[in-house]
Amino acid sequence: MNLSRVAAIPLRQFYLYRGSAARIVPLFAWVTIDMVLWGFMTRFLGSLTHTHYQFVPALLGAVLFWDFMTRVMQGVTTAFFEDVWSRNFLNIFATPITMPEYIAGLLTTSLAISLVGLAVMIVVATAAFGLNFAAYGAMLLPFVFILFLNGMALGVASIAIVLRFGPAAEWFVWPIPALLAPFACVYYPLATLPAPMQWLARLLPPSYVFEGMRAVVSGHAFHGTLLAAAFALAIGYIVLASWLFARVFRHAVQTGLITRYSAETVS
């Protein structure tokens, strides 16, 4: 893998963002709105109860980390869509870049964009609502890393869907975080869900992360086996998403669908 060709993908995105306020503003605007909205919500919930439950790290922190995972996924898909929308995707194949290098470039772009959003959310949540990351202790980095891996897997799977069914299939991609949120137990414990939904939730790495986050904030122990299970699931989904993308790409090349990729659908 040639790192200079991988770096060309985030460099192109940097030039796009540098010359467009319409791309830069959403990096800060939506995350700020989310933090302010949920920050006041946690403050309101805290005022209604007389317990010592920490709503800010348990709820506002959960929103922050879920937004981070969502932005990792969207960082991959949006960088891919930039090539689709500008009808530049086919031009990539006139260069020496390979598909693994292109995907690595998309993931690098996603990492940079999601870290910018994470930094903004941390500043707003800490300065305006007193979110203290010390409440998560040593588990903070593993939690964030697992969510990052899960976002990568969702991003690669999403671009595989669009590559297979054409540009119009992007509308299958945008709702994915919202569809997963009820099973990821972002805002409530796993025990709140009905039994069938709990089985589905246990297949999602974020459910372990948010269960662990609430346990740590409440002063309870979070077993390492659950963290290991979340990590194993995240790695497994990355492997599965990569296999799916490789299979879809091979099908598109062999059947000639790749040459008609500027159409709304390629089926």
The other form holds:
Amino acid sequence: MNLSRVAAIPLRQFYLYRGSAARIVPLFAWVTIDMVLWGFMTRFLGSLTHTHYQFVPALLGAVLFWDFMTRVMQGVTTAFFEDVWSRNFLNIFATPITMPEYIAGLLTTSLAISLVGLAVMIVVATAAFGLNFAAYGAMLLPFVFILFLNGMALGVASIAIVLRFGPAAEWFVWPIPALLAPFACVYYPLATLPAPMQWLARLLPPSYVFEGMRAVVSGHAFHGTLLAAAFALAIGYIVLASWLFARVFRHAVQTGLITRYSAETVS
Amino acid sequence: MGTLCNRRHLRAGKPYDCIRTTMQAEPAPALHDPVLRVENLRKHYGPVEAVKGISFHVCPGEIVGLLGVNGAGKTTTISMILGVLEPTAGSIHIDSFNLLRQRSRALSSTNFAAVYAPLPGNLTVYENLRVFALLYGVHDFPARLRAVLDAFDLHKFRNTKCGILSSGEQTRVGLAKAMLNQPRILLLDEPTASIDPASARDIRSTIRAFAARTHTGVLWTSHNMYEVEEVCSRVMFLSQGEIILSGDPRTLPAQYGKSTLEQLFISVAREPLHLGAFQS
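Got the form predicted on its own; any chance of the form predicted in complex with the partner chain too?
Now the complete complex, all chains and molecules, led by this one.
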């Protein structure tokens, strides 16, 4: 893998962000709004009950981590969309860059963007609502890592969809986090769901993470096997998403879609 | 089959004969290591055969015109050479690297400019060139940047976003990108299409000087026959996916009873089968 070619992708995004308030403001604005909204929601729910259930780490923390995963996914897709919006495919894909290098560049961009969002959320959640990350103990890093992997997989699968079905297919991509949220058990325990939905939820790594978070903050143990299952699922989805993107890209090169992308279809 | 390319080229100060060009489906003998060798290239879109087994080569320092009416297969051919369209059959070698098997190495020696592929308008000239320098693995970027900005008179636009440049200025930025990595083969798809005649002449001079100095082979498509005669040492007429004529643009028209290259072009467009039969 040529690191110089990988670096070209985040460098381009850096140039775009550097000169564009329209790109910089959303990095901070939406996550701040989310933290403020859910912070007050958490306070309100806490005031309704006299139990010792810790709403802040269990609910506000879950929203924070879900937002982080969403930012990872959108970091990949938005960096890809910049090439779609500027009709840059021919210029990019006629260079020596390989697909793994291009994807690595998108993921590097996504990592940088999502870490900015995470930092903002941490500041707001801790300063305004007293979220204490010590509540998650040693499980904090594995939880974040699994969500990061899952966000990567969703991002790569999403750009495969857009590459295959054309620029208009980006509207399939934006709602994906909202579609997955009910099954990911961000806001409630897995047991709340009816049995068929639980079966689907168990296929999603975030459901393990959020179940684990609630268990840890309630003082219960979270089995290593469940963590391993979540990790394995996330890795599996990355492999699957990469395979899907490679297959779609090959199709695009075979059919000429790359050179006529604005047409959305070559048939 | 005929001997269509006998012009002499300069390489490192020594003249040598360019290799022969075969008409169809026969590998060209690699006597002098062409920078581009296309052999029996085919592209099918379902039942439609867009390119029908063409073979040609481009020598170092040679500027070859690829001519034909719209839809003849020029852009399809260029797309395959750029690695963004997979051939149905055939092979492409760029600087001895097989494009299908050694894509990155082959494309490191390639670059292109086309009116339909402007650089992103939301980046400045400098930013675009910096990004593409990384993608093409350009060493000593500051020196190459100075060289291409000089060559295309772009210094004053260095920090201007490409999207607000005129179409002619954008074309010059695209050409600067195309020469950034000092490619062995340069693909130019109507490079002066949106440029005024005076600027177009300057650009032609720059490209010719670049090809002569760096021994870069150039494959040039254009609908401007005056330009083709001025710039190209050899032309190939593509019609319905086949190369039906090839030769020196200054002598070729007379061989077919035409007074100008433009008249020959029109004849090829109207009666490609007749001319192809005559050639064979």
